[in-house]
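As a starting point, one isolated chain is supplied in structure tokens, in the form predicted on its own.
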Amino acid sequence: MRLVVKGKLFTARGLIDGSILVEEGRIKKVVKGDPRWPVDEILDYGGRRGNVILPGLVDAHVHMRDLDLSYKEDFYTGTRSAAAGGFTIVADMPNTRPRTNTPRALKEKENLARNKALVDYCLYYGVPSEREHLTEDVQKLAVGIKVYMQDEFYSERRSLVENTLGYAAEKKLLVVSHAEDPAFFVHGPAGTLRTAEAEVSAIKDISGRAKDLNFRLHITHLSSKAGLEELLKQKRGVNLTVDTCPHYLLLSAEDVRMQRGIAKAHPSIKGRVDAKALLIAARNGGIDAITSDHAPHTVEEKSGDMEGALGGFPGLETTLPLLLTLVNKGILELGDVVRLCSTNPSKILGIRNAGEIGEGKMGNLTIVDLHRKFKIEPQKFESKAKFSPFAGREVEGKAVATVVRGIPVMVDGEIVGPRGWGMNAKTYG
């Protein structure tokens, strides 16, 4: 398959009007102008105001569910959602049912993803119940190990966590931490408040272990100004990166109260001061990446009071429009979006030849219309989860095409890619 994509290209040298030739999944040539190569397919976005061709977006934190939770989402519907939102690679978390924390479960998930996924994927491994489950299969198939600190680090599973962290250090695997210390949760009639102090305490603890054992540490979905300040202190002595999510940049605790269970998330969405601090850090480099924390549930699981509602909501189809709206408002630059959602996530996950438009790189591309205005309507999501705390919000900017290894999987809002096209991005050469 030989594909040409034409238009305004976002490259390391800046924006250029040019053409990209993708052959056998990789970018073969990037040139200015229109060389008119003989090809099988052309995507021509040249001359259209607001259209820009970006390196393929990467979401380092999603929940594809599947297995026993496939009623919420599966690898096919979840990666349709990713394609619709402009994401070419998604990294799936291990808190499925059953958990992805045995070699057998990891291989089963790899098989599921390989047969269902529309876009490429990475897999995380969970802390196992037995040391013997830290095998070569983990290093071969998983991009990293996820530690849910409130459930594992601060529990009777602590010794298993320590074994797992040692394994990660030995095998040079990324450790991704949901950093919250339950000793600082506040329980009240409105539900459990996951405080900024809980985040600060957990960041200190896991950063200390990273310093002692020398593993690469990534703090995911940072939610507070205090957590950010602690993390910036810890970065001085630890190989440490961090991401946050659009809901921590754009929503506040007041929004959560108004929407009740729909906007409930873990960690809790904090105050406006926290949102402002995180947004400034995303702009100035204090935040390394943006993730969606795409966490589908049924509407029934999100209804009722705050204590009973499950945490999380779908985000793959809202992340890019929300960020591009910030670009149009002059709060972020387009280069910030590429850095936060493509270049840096690829580096953090250790995905080779991704995150950049250049010869020899993978043919993953996200074409956006910077000025496409629309209203977020969850009932139109490709995800099984048809709700969002951003429902009804007017946004400006949208993915209009998604290309994965030279194959268009979404064009002009229509999913056109084949089921099972996705592959494990850890195997990129």
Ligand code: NCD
The other form holds:
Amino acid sequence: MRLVVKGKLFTARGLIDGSILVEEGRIKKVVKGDPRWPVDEILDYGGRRGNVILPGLVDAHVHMRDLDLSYKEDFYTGTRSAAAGGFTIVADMPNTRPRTNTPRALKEKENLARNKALVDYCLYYGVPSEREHLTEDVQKLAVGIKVYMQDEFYSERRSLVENTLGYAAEKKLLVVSHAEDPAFFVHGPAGTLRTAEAEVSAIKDISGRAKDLNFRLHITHLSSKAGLEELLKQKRGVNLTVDTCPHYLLLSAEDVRMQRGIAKAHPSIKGRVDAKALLIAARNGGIDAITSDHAPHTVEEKSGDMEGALGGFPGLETTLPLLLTLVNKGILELGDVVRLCSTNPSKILGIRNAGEIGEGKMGNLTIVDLHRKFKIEPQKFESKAKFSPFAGREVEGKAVATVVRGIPVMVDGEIVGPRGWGMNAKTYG
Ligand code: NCD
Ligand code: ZN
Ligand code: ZN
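Now show me the form predicted together with the ligand, since the one above was the form predicted on its own.
After this comes the whole thing, all chains and molecules, with the earlier chain placed first.
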């Protein structure tokens, strides 16, 4: 299969009007102008104002659910949602049922994903309950190890966590941490308040261990200004990266009060001051990446009071439009979005030949229309979870095509790629 994509290309050397030839899944040529290559398929965005061809977007934190939680989402619907939102690779978290923390569960998930996914994927491994479960399969299939510091697991079974972190250091496996220390949660009548102090304490704890044990650490879904300040302090002494999510940049406690359970997330959405500090850091490099934390549930699971509702909401179909809206407002540059959602997440996850348009790289592309205006309507989501705290928002900017290893999987909002096309991006050569 030979695919040509034409138009304004976002390359490391800047924007050029040109053509990309993708052959056997890889970018063969990137040239200026419009050469006449004999090809099987052409996506032509040349001369169209507002269309830009970006390196394929990568989301380093999603929940595809599946298995016993497939009523919330599965690898097919979750990756359709990714394709619709412009994401070419999604990294799936291990808090599934069963948990992805045995070699058997990991292999089972790999099979499932390989048969169902439409876009490429990475898999995280959870802290196992037995040392013997840190096997070669983990190095082969998992992109990293996820540590949920708020779990009882973390405080009660410190030696297991210690073992796992040591293993990650030895095998040079990335450690991704949900950094919240439950000792600093405040339980009140309006539900549990997940404070900024909880984030600060956990960041101190896990960065200290990264220093001692020498593993590569990434802190995910940072939510507070105090957490950011602590993190920037820690960054000086250790090779540490961090992401945040659109809801921590664009929503505040006010929105949560109005939307109640729908806008509940872990960590909880903080104040305006926090959002502002995170947005500035996203622009100036203090924040390395943006993830969606796509966390589907049923509407029933999101209703009820704040204490009863589950945390999280789908984000794969809102992340890029929300960020491109910031670009249109002059708050971010398009280059920031590419760095935060493609180049850096590819580097953080250690995915080879991704995150860049260049000869020899994977043929993963996200074509955007910077000026497509629309209203966020969750009932139109590809995800099974048809709700969002951003419902009703007017946004400007959208993915109009998603290409995974040379195969268009979404074009003009239609899912056109085959189920099972996705592969584990850890195995990219
Ligand atoms: C996530 C989930 O639902 O799995 N929920 C959330 O509120 N973010 C878990 C998590 O990312 O901590
Ligand atoms: Zn989390
Ligand atoms: Zn999550």
